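This document starts with one chain, in the form predicted alone, laid out as structure tokens.
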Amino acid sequence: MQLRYDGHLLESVVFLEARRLEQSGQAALAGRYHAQRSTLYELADPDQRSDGFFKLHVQWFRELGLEARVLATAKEFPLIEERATSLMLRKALAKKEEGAELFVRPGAKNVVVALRSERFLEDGFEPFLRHEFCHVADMLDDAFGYEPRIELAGAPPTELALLRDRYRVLWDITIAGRLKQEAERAACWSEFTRAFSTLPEERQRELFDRLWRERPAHAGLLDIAKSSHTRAARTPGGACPLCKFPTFDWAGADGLGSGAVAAIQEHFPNWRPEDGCCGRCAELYAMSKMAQPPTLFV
């Protein structure tokens, strides 16, 4: 497996680590790095200068033990070393951008992990990296049967987004449980109860505990996420499944006539009366069976 780096990430990480060394009384080591870095500005050729900076930061990334931390964590997941063609670390600018992805093409399986520079200096660096590598190992495991596309025939965009979010929550729970990341249990439980708020509390606890202990395959997780008993509750301020706008004025099954239900299901086959919709949508669809959705929804 080839290890590859984003030069911007390396430069930022090494610079932050050098500053930390200075603050912790190791100014000599940090000073040597800054001295070597300063000489590169003397190179007139921009390509040579850019190449010099990259090589310098690879050298210091290794000398400071940062690469060893990544490789030691990766070795905990033999499937990555055995089946991945390359592992690339790239820079993420925000927490929401962090995570691991697997790119598959003929003859190559390339793993890309996006990380903030600050992540390397945080106490939870290895646990975070371990969690992301576990995702990748699952993707590479034939027994898990991972499929990158998660679809739901006839589903409106909001329901499809909900399905993918639920799948992510379920998968994260199984990984945190396998890795015995007890510090993450409360956060996982909070996300789970939010995503599956329509389940009775007893059923929530039973399902969560089973996911924490076991490792269902991709199809099993998707079945749970798709379960007809896990649709979104009609919460105040929640998104209407038809027009996608937040609403506090919900129309439930008892407030929709048969004509409105038929008209809605022409355009949203996967919608059920108990899913409800906003009052405005209920009025529009009650007016007539329209050949096309109202322009409001386009």
Contents of the next structure:
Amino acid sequence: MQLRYDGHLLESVVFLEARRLEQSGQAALAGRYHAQRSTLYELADPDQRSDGFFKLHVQWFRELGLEARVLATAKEFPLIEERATSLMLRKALAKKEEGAELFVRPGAKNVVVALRSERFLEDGFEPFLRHEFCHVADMLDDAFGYEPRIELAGAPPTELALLRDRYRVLWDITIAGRLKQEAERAACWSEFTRAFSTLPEERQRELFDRLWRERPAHAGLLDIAKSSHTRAARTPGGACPLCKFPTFDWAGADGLGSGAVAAIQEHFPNWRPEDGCCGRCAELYAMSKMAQPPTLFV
Amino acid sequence: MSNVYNWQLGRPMDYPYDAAFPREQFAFVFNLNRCIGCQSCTMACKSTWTFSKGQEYMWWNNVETKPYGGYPAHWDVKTLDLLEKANPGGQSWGGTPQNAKAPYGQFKGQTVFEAAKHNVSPEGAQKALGYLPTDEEWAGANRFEDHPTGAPKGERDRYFQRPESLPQHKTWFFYLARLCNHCSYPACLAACPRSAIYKRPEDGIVLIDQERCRGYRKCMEACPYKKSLYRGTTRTSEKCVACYPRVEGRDPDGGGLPMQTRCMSACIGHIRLQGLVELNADGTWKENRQHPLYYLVHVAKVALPLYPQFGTEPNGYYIPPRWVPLPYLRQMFGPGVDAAIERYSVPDRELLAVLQLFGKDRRICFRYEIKQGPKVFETNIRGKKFEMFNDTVIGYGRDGKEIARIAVEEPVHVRPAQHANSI
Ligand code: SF4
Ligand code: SF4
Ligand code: SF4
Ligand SMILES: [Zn+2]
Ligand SMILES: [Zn+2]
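Next up, can you give the form predicted in complex with its partner chain of this protein, since the form predicted alone came first?
Let's see the whole complex now, leading with the same chain.
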């Protein structure tokens, strides 16, 4: 497996690590790094200079033991070593950009892990990497049967997003469970209860424990995600089934007069009052049964 | 460490170098009551100076929604917090406001330079107390845009439920437009291990020598306003250059006269007035009664420095927004806030005239005169008598020639009634 680096990530990680060492008393080491770095500014040709910086930082990434930390964690997952063509470390600017992805082309399986520079200095660095590598190992494992596309016939984009989110929550539980990351348990549980809030608590406990202990494959996880899939009824910020705009202002069955319900069903025959709709739509359809139809009706 | 005089703090303070003042100092006044957050200033700067590779997240001028917004995220809260930790409970003001040597009384707390002395690591004491923002903090330049504060506890999102009225709103936000303050005691300059940052003797503009900079990012760590930024492609730090070619009078549009910077000239809200002020040997402002900036800062005292307690003696001044709760403003602009708001809310004849100069001509105004006109309006503002005169303010450029002439009362054109859309 080939190791590949994004130069910007290496530069900022090494810079931050050198700064940390300097502050903790290892000024000489940091001084040596800065001295070497400084000389590269003299290179007039920009490509040569960039190249010089890249090489210098790969060297320091190794010397500071950072590469070894990444590789040691990757080695815990033999499938990655065996099946991945390359492992690339890329810079992420924000927490929500971090994570591992597998890119499959005929004849090549490339793993890309996006990380914030500061991540390398944080306590949870290895556990985070381990978690991400575990996702990758699953994707590379035939027994897991990963399918990148998650679909649900006829579902609007908001419901698909909800399904994907549920799938991710389930997968994360199995990973944390497998890695015995007890520290993650509480966070996983709260994510789980949020995503599966419609299940009774007893069923929630049972399902969660099973996911933590066992290791359902892709299809199994997707089934669970789909099985408790109800129409995304009235989640705050969810899409109104009529106008499709996200809303926090839900009008439920009780809030809609019979006239409005009939008016809505004229346009949306499959819609049921339990599905709810946003306050604006409720208002619009309530008005439509009054003396005059609204002037703007879409 | 040297001992220098900081008039904004009304006292001497420690600074790593001796004081050295320019012949004239680049300075500006922003009227925050008028900023509409349109970001024309931000884009004027970006399209002039920071449109290249490696500058994608670089905004020398930015406009953030206070109290939550910030670029980088929470820069001011973080610095205030560091200072509070260094000097718990001691960051306060005292004394009585005096002349131009101590217009806001005396700051009793510690500046970023003074607080840094106790922050000793094996490499020695820090030059200025600071921190290095993360990539994530630099990435969302306009996060929290238009987010107000003021929802009662436990009533999330129930903002505009009550009618608000002056003097202070319970639900509020405001736009804070910022750029480098071209400080008289720059923390960026103090912290640079390569002496790559310098303050120009002719106009006090603070620049980073791109040939000397080696990307240590100590300036970024030290500047309490976080206005020095790192560029990954050149591996050097960059910052606002105060559009120095314009200030030097080299922009052909100015006909040889010093011009206001790009961000100032582009301001849609006419909130900005930029100029050059003369200084005394101790760094205080030379009395210059008819200079618009001198008038606003030292005579009317409506324009105040941003976080003067940081100690860099910033040269950006702000007329505070009058609807914002005073404790917040006092923290941001010092103890001069109460009087400034009072004066701005019921402006006198001269202030009203000088305020007309904002955003009217792109050339730098060095002097103004007022031609008196008739009284056109009279009312009471919260118990105080307010009279409006249709005076005319005349601004003069470097060469003493008129560059602007504006009447207080806006010219009104009444459309003849025969048009269908005549109001
Ligand atoms: S605002 Fe910051 S970058 Fe600008 S002169 Fe002051 S300390 Fe330096
Ligand atoms: S003065 Fe010029 S360089 Fe500085 S922020 Fe304004 S436009 Fe940008
Ligand atoms: S151009 Fe003027 S009004 Fe618009 S955001 Fe900038 S400072 Fe505010
Ligand atoms: Zn995960
Ligand atoms: Zn709707």
